[in-house]
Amino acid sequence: MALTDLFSNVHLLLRWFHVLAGIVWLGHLYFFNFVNVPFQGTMGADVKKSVNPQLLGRAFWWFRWGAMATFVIGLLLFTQLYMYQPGVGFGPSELFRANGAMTGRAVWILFGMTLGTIMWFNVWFIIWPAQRQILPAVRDGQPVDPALPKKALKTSRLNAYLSGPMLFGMLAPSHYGGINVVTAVVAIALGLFAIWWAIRISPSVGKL
């Protein structure tokens, strides 16, 4: 029998939208880092002028709004699960605090949220503002400030690396729960290694 209480149904919808938006966001982040950056090095200026404004303009729209939706819905989910108790009202729930201390679940989710917030900030206040100057310049055949692509690339790379540990923080509360220094270090190390390896094996020329 399906659940009938409003809290559970709202939670399911929020989680679904959060995951869907996160896939859109991270999918484009990985596209930029694993596919587009190596590909750009193979393109001439004339090809970039005709292709990049059309392709990357669309990609960056989904990228930035996927980030925004993930961020906003994530805050709503956190509030519902960790800062609200049905029948009681707003305030730390048992998932956030138990026996006078913060739970392992809460530590994990705050860890993931902190990294996710940094990534969201980077998208909206560093990467996208830089691209808003780069793409029109490329389209119009105008010179681009060399500092802008470097700044955008470094920040995008940072987001890619942060995404590995961030995903541990998002998944662990529901699937693991416990946390200590060792598990945190392992999660960070595995997340960073996975992204480093993906960037390292990304071919500069497409291979079948």
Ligand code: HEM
Second form
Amino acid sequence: MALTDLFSNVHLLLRWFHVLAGIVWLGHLYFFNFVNVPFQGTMGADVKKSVNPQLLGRAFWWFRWGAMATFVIGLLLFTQLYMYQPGVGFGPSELFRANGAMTGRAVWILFGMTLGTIMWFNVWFIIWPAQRQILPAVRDGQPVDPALPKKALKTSRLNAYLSGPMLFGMLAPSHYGGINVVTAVVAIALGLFAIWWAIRISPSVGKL
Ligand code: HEM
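We have the form predicted alone; now please give the form predicted together with the named molecule.
And the full complex, kicking off with our chain again.
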């Protein structure tokens, strides 16, 4: 690999930035689900009023922009790898289609991208719109419509669960390849189990 190999260098940079942004996004998602949810129950209204808008306002900034960067760079990566052929132009590459059929690699990444896109949608169109109403209301001591935190929590939990199988969909294309019903079911089951287990072992106050 040489520095003059533009395709490979762009590829590595996109991959690196995609994973970096994904860590920022999922790191905050896990902070919300594994740390913040059990922590919120320990605070009184006064402490919430001074802590939440300051702390969570910052956390939600990184969370939503991490999600946006991961998504946009993921789409660029997909275009470069699967919808572009160097020297030929745009269109399905050999990674996408071989011998007249979609490759296992493409099925894996489409599986991962579908889950990732649902998660990105949830961040930008459900969780953040709810939080941008909740946080100022808490800061100003105004009543919060109880449906809003419920909706935000449910969607955030859903995203946490989806992230387990989604990561298999990100890693399997270039590190595994083949896909069939058994491998897909195992990936989904392991992914869901890992998140269920993490939520289950998240320490409550008494166990710290
Ligand atoms: C939001 C929608 C997402 C899209 C459209 C997307 C797209 C992609 C694409 C096209 C690839 C390259 C697959 C290949 O090697 O054939 C990839 C790889 C990867 N993605 Fe995503 N992704 C998304 C979300 C995420 C998230 C949330 C993470 C969390 C960290 C993530 C982490 C990764 C990792 C670790 C790789 C593999 C890197 C490697 O093995 O070199 N992706 N993604």
